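Just one chain is shown here, as C-alpha cells, and it is the form predicted alone.
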Amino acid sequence: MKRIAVSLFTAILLFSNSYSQFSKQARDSIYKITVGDYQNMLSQLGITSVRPGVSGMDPKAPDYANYDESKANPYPNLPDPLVLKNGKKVTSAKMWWKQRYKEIMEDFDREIYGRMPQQIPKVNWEVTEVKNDTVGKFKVITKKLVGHVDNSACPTIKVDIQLSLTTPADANGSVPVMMEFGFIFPPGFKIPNSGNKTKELSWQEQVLAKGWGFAILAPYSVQADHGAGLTQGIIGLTNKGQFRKPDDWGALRAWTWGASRALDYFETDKAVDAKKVGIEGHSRFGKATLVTMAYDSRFAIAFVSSSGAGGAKLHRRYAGEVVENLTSSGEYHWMAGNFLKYGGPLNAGDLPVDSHELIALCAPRPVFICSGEVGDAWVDARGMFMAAVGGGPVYKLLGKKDLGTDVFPKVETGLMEGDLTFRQHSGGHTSGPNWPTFIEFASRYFK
C-alpha cells in the first residue's frame, strides 16, 4: 500500500498548481506529512489496503485508464433519486424537499464530501483596495478583499480568504456577477485574452460585455490542495490542528464554504445583485463548483467545467479517473475520510448515492455541465452526461426542463434548451470554448 501511495501522490501532485510552486524541500515535507495523515485516516477506518488508481499519462502503462466503453459500466444500476430509502416513490415537490432531499444530502455529507462543523468561526471582510481599471476595452472598478477568519480559538492557524470583485464602471445599480474558483493575480498583471488565434474575448471581457461583473475566489487561501494542509486552513482551524475524523469535511467542501462566505459579502455590496451570482470552475475547481451549487441554494447558476471524478462524473463509471484515484494519497484530501472505504474493502457500486444525485440537489436552478474532447478524456464526458441524464427526473418533478434526451450528443452539439444543460467542445482541457455558450444560457436567467 505504501508503494501505491508514493506513486499516485507523485504522479498527481507534480502536476498540481498548488504543489509545483514549492521548493523541493517543501515538496518533500508536504509528501511526508501527507502520507502520515493518509495513514492515520486509514487506521481510523481499519483499512489495511487500498486498490491502486489508474494512470492517465502513459497509454503503454499496465495501469493506464480505461477508455473502452464496453468495460466502462461495471455497476450500471444507479440509485433512484426519486425513491425514498423505505422504498416509497417520491411523487411531489413536497416529498422531495421534506424527505428525499434530506436523505441524499445526509449520504453525501457522511460518505463523500464530509460534514461541515456545526461551529465555524466568522469571517470579517476587509476591502484592501479599490481601483479604477480597464479589462480589454471595458472600464471597471476592481475591489481586492481579504476575508479574515476569526482564529481566536486557535491563534497558531491563520486563514485569510483572497477575493477580488470587478464590476462595470458605468453600471447603474447592482449587476449580476459570475464568480470563478481561480487565481488572483499580482498588481499590474493584465488579464490576457483566451490565446485563441481568432482573438476571442477573455471570459472576463465576455461577462463585462453583457453588463455583468466577475469575481475571483482563491480556493487555496481557504484550504490547501494537499493532505498535509488538512491540519491547516479552515479545516485545521476548526479542528485546532488535529487530524480529521472519518466524516469530517474535505477540501472540496471547504472550498464550497469559502464560496458561500464570498456570497455573504456580495449580499452587503450594493454593486452586486446578490440574487444573480453564478459560480464557475474548471477541473478540480469544476468539482468544487458543482458541490457549491448543491450545498448553497443562494447561487443562481453554475458553469461546471471538466469536473470529472468527484464532480459530475458517475462514480460507478470505470472510465478515465476512477474512485480509486480519489481514494489515493494524492486526492483523498478532497473527500471525507469515509470515502476511502470505497477504494478499499468496498467499491463504487456500494456507494449509497452517485453524482447524478449531486446534480439533482442543484435543482431547480440552472446548471451547465461541460468538457473538452481532445486531451480531456480523463474527465469522462460520457459519464458526466449520464449523470446529468440521471438527475433530470428531479428537475422535471420541480417543474423544470431536463436535457431532453439520453442520447450522448456529438462534439460541439450543445443540449441547451432546458435548465439542465450539457456540451462538449472539440478542444482540450479548458473551459474557454464553452464560455460563449454558457453566457448565452445564463442570459436567459440574468436579464
Contents of the next structure:
Amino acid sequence: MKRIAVSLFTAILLFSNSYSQFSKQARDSIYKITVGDYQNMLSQLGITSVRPGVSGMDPKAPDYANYDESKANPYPNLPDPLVLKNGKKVTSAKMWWKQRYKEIMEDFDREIYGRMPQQIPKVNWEVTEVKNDTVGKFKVITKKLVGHVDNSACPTIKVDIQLSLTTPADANGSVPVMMEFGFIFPPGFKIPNSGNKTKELSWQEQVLAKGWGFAILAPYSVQADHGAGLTQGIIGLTNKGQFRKPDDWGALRAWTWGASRALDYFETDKAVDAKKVGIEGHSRFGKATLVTMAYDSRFAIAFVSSSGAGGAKLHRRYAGEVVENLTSSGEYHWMAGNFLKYGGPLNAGDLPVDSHELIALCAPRPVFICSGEVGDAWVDARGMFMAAVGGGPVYKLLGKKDLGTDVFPKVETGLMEGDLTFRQHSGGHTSGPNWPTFIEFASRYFK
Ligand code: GCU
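Could you present the same protein in the form predicted in complex with ligand GCU, rather than the form predicted alone shown above?
Zooming out: every chain and molecule, the one shown earlier first.
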C-alpha cells in the first residue's frame, strides 16, 4: 500500500512540474519560446533588467531565501482594504461593494493577474463517459467531461477542458461538491484503496464519507504552465496567437476562468448542488484556488493549500519565495505582464494592492488558508497568516468572523472558529493532513 501511495505521489509530482512531463527536446523548445515571449513583454514595458529571485534549494548559496523573521518585513505598511483611493474610510457594506471592492478588483486585474478578455468564446460541455464505479468502499457515479471551447474565430488553436465529476451512487438529490485543480488519471487508473483505517482515507473518500461529491479540473487543458504556451490555450485562442499586452490575463486567471466554466456545467447537472461547490488546490493550484474564490462569487468555500507567493502570501514579505521569483521567466506566465515591473524598476512595496486584499475579495464566503511546516517554508506560512489577518476587517464589515487574533498560532493549532480560517500542519508540502480539518470547517456550511 505504501508503495502505491508513494508512486501515486511521484506521478502527481511528475505531472505537477510544468516541464518534467516533456522530453529534453520539447523542454529546450519550450524554454526558447518562453524566453522570447518574456523578452517581448519586457520590451513592451520598457524594462531592461529585472532583479533575480532567491533560491529555495541550497542553504549555503548566497542567494538562499530569507527565513530570518527580523528581515522579513521590509515594507511593513499594507494598503488599507477599507480606505478608498480618495482617502475616505469605508464604513458600510454598500461602500465596500459599490466603491472599494471595484477599486481593488481593478488593481488586481491591471497589475497582478491580468484582465480577462471581454469576449471569450462559449464552452460546449460534452459528457464523454458515465460509469458506475467504487472509490474505496464507496459506490459512486463518475462522469468524464470535455468542455469544447468554440474556436471558429481561430481554428488552429484548440482548447478542450478536461473535467471529471464523481458523486455518491446512493445520493437522493443533489449533493455538495469539492472541486480540485488536479490531475485526471488515464483510463483504468484507480485511486489506491487506502484500506479501512479512517486515518488513511484519501481526500476523495473523506468527501464521499460526508455524502458529498468531488470533481477534478485539469488546469493544463485550459492553459499550459509555461510562457511558451501563452500564444496557445485559452489565452492564445482569445488573442489569436499573438503576444499578450501588459494587462492581459496570465495562466492563474485563465485556470480560474476554467473553474468558472466547470461551475457553469454543475449548474446544469442535477447531481450537483451548485450553491455548494467548493474549490481546492495546492501550491500553484493553491494560488489558482484563491484567485478563483476572489473572482467568482458563486464558489461557496475555498481550501487554499500552500499557495505561497502569488497566492495568499503577502508580496511585501521578504521570506521564502519572493516577487522576484514570480517575475522570472519560469513563473511570469502565471501573472499579468504588468507584474514584471515590480521585479524590475519597482518593488513589492510599490504594489497598489497586496494579498490580504485578494483574501478580502472572497468575503463574506468561508476561506481556509493553510500549509505544512517542515519542508514547506518556501510558502511563508507567516506571510499567509498576516495576509489573512489583513483581510479580516472586510469579513467583519460584512458581518462575518475573522481569524480572531493577530498572534501567529502554533503548528497543528488551527484558527478555525471564524469564516476566515488558518492552519499549519506539521508535515511537508502537501494538502493531505489538512483535509480532515477542512472537512469539519466545510460541514458548517454544507449542511
Ligand atoms: C515552485 C514555485 C511555487 C509553486 C510550486 C508548485 O516551488 O516556486 O510558487 O507553488 O513550485 O506549484 O509546485
